[in-house]
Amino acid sequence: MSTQDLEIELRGDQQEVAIVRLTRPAKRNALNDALVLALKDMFDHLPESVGAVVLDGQGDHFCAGLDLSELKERDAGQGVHHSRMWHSALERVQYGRVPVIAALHGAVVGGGLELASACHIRVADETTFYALPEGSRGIFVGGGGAVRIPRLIGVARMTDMMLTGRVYDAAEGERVGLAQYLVPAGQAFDKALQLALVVAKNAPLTNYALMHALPRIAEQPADQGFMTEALMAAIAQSAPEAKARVRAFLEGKAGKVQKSA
């Protein structure tokens, strides 16, 4: 499934976490329609073995946004079109089959932030920093981040990253809420793949729960909410793997939670 500028490894004594990778690191893994698409089909198709994905970018940067020199001329009507198509491809990361954990350094920009986003978890290193450039090109984010960069920092924030051009250095990001996880300069890969082993062991349909049913619990009143919380928890503990995991717990073949060192 590997392309020219995107590249899939698989990880794990049982292959998984795969590693989806951005290779286009001397446009500073820019997106194109290509890469795009590519990024839609591979998530289409990961292998079986696959529980949780790392979702990184070779080079100093995660992905510094838009390719603008790939940038068209569109009417309205094909405008719509093109951003359809980018939100096709993000829902892919978003809801798909697995959670997806994306390693961040250097340049989260513009469309990289929105690809971001999309991602479950976000780990980022000191060399990060995000921005929304489109305000001053004259342009409007088209690839979901309108939609999910606000539930992350609210639209106080996202409204002036775009009206003044701000830059939020790594720190100021995970402050915010746009990474969960700050580490090292060149540790961001090492930390996520390290919480994809972990999230790729859990019970499927939990994982699954929390990428579908969690997000859509948060945005319905709170009586529905409630009703959809209890559907959820009455279809995870019924499956046989659950019913597994809870009685080893029982039986004290399963460890306890303990507090981080």
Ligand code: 1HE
The other form holds:
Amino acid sequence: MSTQDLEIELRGDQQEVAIVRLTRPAKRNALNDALVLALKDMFDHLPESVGAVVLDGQGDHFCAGLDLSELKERDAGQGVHHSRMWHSALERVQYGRVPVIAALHGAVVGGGLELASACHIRVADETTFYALPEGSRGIFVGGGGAVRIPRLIGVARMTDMMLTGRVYDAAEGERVGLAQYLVPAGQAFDKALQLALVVAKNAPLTNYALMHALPRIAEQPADQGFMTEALMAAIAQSAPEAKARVRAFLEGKAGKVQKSA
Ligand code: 1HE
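To test you: the structure above is the form predicted on its own. What is the structure of the form predicted together with the ligand?
Zooming out: every chain and molecule, the one shown earlier first.
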């Protein structure tokens, strides 16, 4: 599925970071069906060299959510299929091959917040604001938000956002866990790129474990979680790359952990 509203650009010495950008600024990067399917396709077919993605939105807003002009009369069955289409696309983002870092600015609302919450790291600049206007539009989240957003901020905060139309500003968003980083206006992309270049250099199996094992372990009953963790740890440390990295540290050839400046 192709659309002019999505572009990809490779960065880094080894082309190890893909910038995936929503390019529909005139509509505040609202997601129509073609764009949702194009996202799915893009994340299914990332170039081999890519080890991390920065997800960005062109213009002043990250994403205004579902394209409301497409919200036509659907019967219940069509509504289920439409929501499941979003689920399958955003699942490719969350459970794809490489970590995804969202560069947030301006509106991160409705389906835009659902998309952001499928990413692994969210970097927000000071212009960012978060809302779930579905409540006031008489609809419900349908892009996985009911599953992912409470895991970030809790059921009570999401309920409040939808019942009252509460808008979180960038600082509040970072405080409650919607974003892990808060940076000055206009700097979200640069920070996200800087992080992506680091993430892309991790051992692939470590990134895989963090994306695919950690969220599942966190949902398991503790005794099962401990077992899954042990299995994942054993697999990761048996990889030749893990052994080489540990050896490099012991030989004084790898960086120490340092407090940030
Ligand atoms: C849109 C959309 C959209 C803008 N669908 N066309 N999402 C919302 O309810 C959010 C609706 N949007 C807004 O509240 C505002 O547009 C913004 C706060 C994001 C930006 O405001 P502003 O003043 O910069 O832009 P604007 O003038 O409101 O919009 C510019 C154009 O984008 C305008 O079209 P134009 O043809 O008149 O120029 C808008 O109609 C259009 N536009 N947002 C369609 N969302 C899987 S279920 C998920 C369910 C949801 O996501 S519900 C929440 C939907």
